[in-house]
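Heads up, the chain below is alone and in the form predicted on its own; it's given as structure tokens.
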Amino acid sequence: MRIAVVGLGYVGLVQAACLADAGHRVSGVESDEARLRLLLGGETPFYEPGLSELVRRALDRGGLRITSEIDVAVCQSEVVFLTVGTPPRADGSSNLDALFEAGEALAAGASSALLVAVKSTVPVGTCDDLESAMRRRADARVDVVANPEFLAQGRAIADFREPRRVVLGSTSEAALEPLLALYRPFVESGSGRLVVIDRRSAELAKYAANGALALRVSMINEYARLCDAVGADIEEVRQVLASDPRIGPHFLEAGLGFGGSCLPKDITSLLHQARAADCEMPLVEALYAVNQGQRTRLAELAVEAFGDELSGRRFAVWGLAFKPGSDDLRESPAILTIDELLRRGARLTLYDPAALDNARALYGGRVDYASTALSALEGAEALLLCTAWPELAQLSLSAIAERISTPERNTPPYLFDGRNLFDPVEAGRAGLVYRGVGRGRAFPSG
């Protein structure tokens, strides 16, 4: 099938590369000049496991073509996917300017019937408005289908190839046929399903799914706060919750809250939509407030241990991306932690397996950077762990304690574990003072 993907950000590039790898002829359209240069050179502008190799292979085989010319891509395509960004505005609403600009460009270049699938996360009713705007502009029939994405950063390729569900929302059964044919092989390769619903419900389903995940994260973190207050252990509480099949283990890890490019902006957009519809959503309001407070928890623990004034103290920070398997710093709790420590005068050495370049672009010479996790500890009085990279969990607690501990210091070596990655008892045996999230008490060294 001949396909165009307009917008080669995270969702669009994964979509384009995976479809090309499956044998389709894909035209990827990108208007950002810097990103376009990278892609034409065979490089990807962000980190996602396996994606660079997939893109290069698709380019080399000719299944994927990168261009900035949207009209050429449209003329040669049976289906066009819109995957442009819908970033949040200051009031929490979604900025749809890029989406409608792309839609109008598509309509202007269409010489025959045009099928557009919107994968961008958009407020309810957007596809109705986009279809109307495009039909006014186009000389041919235009059908717009809501096709929200459900890719998780760090495993996006697997999610695309074997989706749990593919959601299609449309007012036209005929418009769905090409998309059903396109997605059916991917769904049948796993245990997923094709879900065909009305267009507005498809738009809302994306927000509802992310809201449900965000609720679980905020709920477990609120219980973690109580655990710290009453001396219980959230990890033991979590075991009980996870053993109940009605609840399950997913998104129940206590930590520093959710971040990234999706959950925060989708929650604020959902709340904005509710206010516009004069519909109260107190539960969503509350989960967002809980998360905002949780993201600074690690800095709070450091201040409890070292005092309000941190001038002259050096700390190591492990993990900068909002989640492992990504280099994305957007809404990362690590960034809020770093900003608060810098505000209090601390000196910091940062390490992350994938996100150091993005951190350098953000902080420049205000902090130091380490090429390895252990080298980041040299000269530090404490380690703050913000992202649960699996390779960090494999490092020796004794090696961590040895590098933090120095005879001239009058404070013990601290490990502030924002993701409960390490065992507190083992950390104590290694000579570290351990503070986690919801572990109920400080675990002293020795």
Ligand code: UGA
Second form
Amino acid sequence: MRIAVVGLGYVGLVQAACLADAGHRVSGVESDEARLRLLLGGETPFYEPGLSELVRRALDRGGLRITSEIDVAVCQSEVVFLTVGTPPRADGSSNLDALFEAGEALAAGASSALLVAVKSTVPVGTCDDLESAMRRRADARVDVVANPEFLAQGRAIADFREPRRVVLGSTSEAALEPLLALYRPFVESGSGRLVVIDRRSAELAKYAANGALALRVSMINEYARLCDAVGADIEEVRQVLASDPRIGPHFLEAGLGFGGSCLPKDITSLLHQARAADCEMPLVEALYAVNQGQRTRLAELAVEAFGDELSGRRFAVWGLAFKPGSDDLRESPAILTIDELLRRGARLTLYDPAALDNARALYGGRVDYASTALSALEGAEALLLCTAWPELAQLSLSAIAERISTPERNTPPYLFDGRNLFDPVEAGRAGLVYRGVGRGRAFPSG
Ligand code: UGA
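Moving from the form predicted on its own, what structure would you give for the form predicted in complex with the ligand?
Entire complex below, previous chain first.
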């Protein structure tokens, strides 16, 4: 099939590369000059396991063509996916300028029927508005289908190739038919489902899905607070929850809350939409507030241990990305933790397996950087762990303890584990003072 993907950010590039790899002829459109230059040179602008190899292969074989323009090939594609960004505005609403600009450009260039699938996360009613705007502009027929994206960073290629579900929001059989044909082989290769529903429900389902994940994260973090207050262990509580199939094990990891470019912005957009529709969503308000408090929990624990004033103290921070398998710092709890520690005068050495370059761009000379996890600990009085990179869990607790012991300062070596990656009892045996999230029972006295 001839396919176009407009917007080669995270979602678009995965979509374009995976479809080209499956044998389709894909035109990828990117308007950002820096990103375009990288892509034309065969490089991927962000880290996602397996993606750069896939993009390079698609470019070499000619299945993927990259352009800066919505040109004839794009307008004459059998399906055009819109995967442009819909970033949050200051009031929490979604900025839809890029989406409507792309839609108008497509409509203006269309000489035959145009089928547009919107993968960008958009407020309910956006596809209706976009279709009307494009129909006013185009000489040919335009159909807009809502096709929300459910890829998670770090496992996006697997999520695309074997989706849990593909949602298509439309009541037009003519519009649905090519999309069903395109997605069916992917859905059938896994155990997922094709779900065809109306357009507004499809738009809302995306927010509801991310809202449900966010709710679970805030729920477990709220119980973690209670565990600390009453002397229980959230990891033991979690085992009990996860063993009930009605609850299940996923998204119950206590930690520093949810970050990234999706969950936080989707929650604020959802609340904005609800307010505009005069509908209260107290549960969503509450899960958001819980998360806001949770993101600085580790800085709070450090202040409890070292006092308000941190000038002259050096700490190591492991894990900067909002989650493992990503180099994305957007809304990362690590960034809020670092900002709070810097505000209190601490000196920091940062380490992350993938996100150090992005951290350098953000902090420049205000912090130090280490090329290995253990070397970040030299001269530090405490380690703060913000992202659950699995390779960090493999490091020896005694090697950690040795490096952060600072007898001349009279403080014990602290490990503040913001993702409960280490075992508190083993950490204690290695000579560390362990503070996790909700591990009150497991290591009560410190
Ligand atoms: C999320 C959804 O999982 C995807 O299904 C969706 O397609 C995507 O947003 C999107 O809207 O595009 P992603 O942002 O990549 O994907 O990250 P998640 O894996 O959902 O994690 C989000 C945050 O929650 C991370 O900061 C993670 O550390 C945190 N989290 C997750 C927890 O604190 N505890 C958990 O148990 C799980």
